[in-house]
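Just the one chain here, the form predicted alone, laid out as structure tokens.
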Amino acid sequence: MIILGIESTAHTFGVGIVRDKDPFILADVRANYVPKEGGIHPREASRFFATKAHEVIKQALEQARISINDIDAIAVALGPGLGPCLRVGATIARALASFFNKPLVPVNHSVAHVEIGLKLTGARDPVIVYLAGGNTMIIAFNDKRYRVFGETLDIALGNLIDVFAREVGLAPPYVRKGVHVVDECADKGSKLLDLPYIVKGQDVSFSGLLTAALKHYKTGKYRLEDICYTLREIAYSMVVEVSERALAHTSKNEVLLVGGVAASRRLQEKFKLMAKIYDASVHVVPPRYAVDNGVMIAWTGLLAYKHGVVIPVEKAVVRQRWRLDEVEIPWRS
């Protein structure tokens, strides 16, 4: 079975092609929208996707050395994400499915991050820590769904460090040689400043930390390196705290880190120290597949399609706020 997956939820238009035997990845092609300044402009990103989509799809088919006729189904991320960006991917997926008479498989972007992490790391039943630009969630599978054991009450961890980096002039680009600029800056700091640490039950809040860090920067009294160091240490520790309670509550012996922020070496160090207390193992999705990509959509689409999850073309509408815990997972027990 061969599935083509389309990802277009934010800054990446990605096309992945996978099959149900190893090596399972046949193609992985991406076009990344990089704003000249500021954050992602959804309409500009969507226009960029529209101009690059045909090239990316063509390159993916060439990379896989197959034709569209060899594809068994089209999988597409219908949410969560940025509306204009999602609509480009959905429109293209509907067109391909309709014109070539292929089944269409709806995929939740967040679920796809989890599934590619499980596939690539070999983790079996972990507490999943999903950390990205738009999501911060502590998750575990139970009774046919991924259940949320804690999440951000406002902005996501990835959004926190991206906005801070942009406001203080460290970015764009946000990542250099695989290291986020805030991590890079924090490695040069050593003094822990007075910034808020906000954990409410099993949830975290980052907006107050961001505001306070920017206020410290604007006073000019503190070294930027020390502000980055404090911001990073507090934010990461907050996530580790709520993850530790989820690990204790579920009695699981694995932790899986997924999403773009999972690439942080310092974050991984903190999780390994925490997991050691519980004799648990820590799994980290490889950096290339921690960020948005078409392979994770294709792989999740393959799992879903094998269990009869398809959608009529006319009902394949985008859902910007499609939560992970709303999705039934028939392929996992």
Given for the second form:
Amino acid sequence: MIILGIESTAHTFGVGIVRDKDPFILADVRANYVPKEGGIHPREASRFFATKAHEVIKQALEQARISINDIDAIAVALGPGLGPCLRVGATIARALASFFNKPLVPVNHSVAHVEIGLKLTGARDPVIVYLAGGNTMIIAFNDKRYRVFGETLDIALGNLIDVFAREVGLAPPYVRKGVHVVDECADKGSKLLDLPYIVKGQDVSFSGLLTAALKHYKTGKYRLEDICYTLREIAYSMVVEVSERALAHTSKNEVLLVGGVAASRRLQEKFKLMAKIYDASVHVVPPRYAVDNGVMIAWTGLLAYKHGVVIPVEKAVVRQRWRLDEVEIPWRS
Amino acid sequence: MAFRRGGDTLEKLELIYKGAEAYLFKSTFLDTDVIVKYRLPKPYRDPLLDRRIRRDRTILEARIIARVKELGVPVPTLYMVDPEKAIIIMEYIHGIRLKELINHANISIIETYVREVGKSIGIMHSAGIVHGDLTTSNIIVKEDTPYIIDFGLAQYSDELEDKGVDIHLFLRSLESTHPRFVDRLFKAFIKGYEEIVGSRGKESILKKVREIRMRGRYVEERRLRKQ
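Okay, that is the form predicted alone; can I get the form predicted in complex with its partner chain now?
Let us now look at the entire complex, which starts with that chain.
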């Protein structure tokens, strides 16, 4: 079985082609939208996608050395994400499905991050920590679904460090040689400042931390390195603390880190220190598949399609706020 | 110094609960049974941050317990607080957890207890305090009085949202421990709550609870409602 998957939820238009035996990845092509300044402008990103899409799909088919006729089904991320961006991927997927008469498989972007992490690390039944630009969630599988044990009450962890980096002039670029600029700056700091640490039950809140960190920066009284150090210490510790609660509560013995922020070395160290208390192992999705990509959509689409999950073309509409705990997962028990 | 018999130091610490954040020990202090709550240091936090968090949370929990007791709500008595060591020593409530009692006692007696709990929470909410982890495991009945315990996640808050979460959590724990009597018991709880906050306070909190339950996290309820 061969599945083509399309990702277009935020800044990446990605097409992946996978099959149901190893090596499972046949093609992985991506086009990244990089804003000239500020954060993602959804409409600009969507225009960029529209101009790149045909090229990316063509390249993917070439890389896989197959023709569109060899594809069994088209998978597409219908959400969650930015509306204009999502619509590009959805439109193309619907067009391919109806023109070439292929089944269409709806994929939840968050579920796809989890599934590619499980596939590539071999973790069996972990507490999953999904940390990205738009998402911060502590997840565990239970009774047919991925359940959310804790999450951010406001902005995501990736959003916190990206916005901070941008506002204080550290970014763009946000990542240099695989290291986030805030991580890089924090490595040179050592002094813990007084910034708020906000954990409410199982949930975290970052917006107060962002505001306070920026205020500290604007006074000019503190070294930027120390602000970065404190911001990182507090933000990461908050996430590790709620993950610890989920691990203790579920009695699972694995932790899996997925999403773009998972690449942070310091974050991984903290998770390892925590997991040691419970004799649990820590798995991290490889950096290339921690960020948005088409392969994870194709892979999740393959799992879903094998269990009969398909959607009629006319019903394949995007859902900007589609939560992962709304999705039935028939391929796990 | 007969009254000092048994000493004023802790004796025979017996670990009775291992939580992610704290350990609970049973011990004796000044000849009475006590609970010693010790917040654990975490190796993954900067040492200064770790000390600050454990100290602040110890102080907050102790302050809230003291304040709630002052309001007349049955809670454990505080005996000693050491913020630097992150230790709270408090009364050991000799009783039975409501969670266990629900399955054994007469339902109308449980109803009166739950109504008392509703009153207690109404008093706390009116004073701007939320419990943060209100479940039937965190209520101990001693001599016909339901005591509220574990203020580890309690906060000062006047947000309807936070209060709604308290009630939602309580309802959810009723659903999981004793689904057959959920409606009766929740009605009793709300009756007690209304005695304190009035009918308008009751209406607005119930509206909030419904809203919380309709959100994504609790899609099960949303799905059922649509059918």
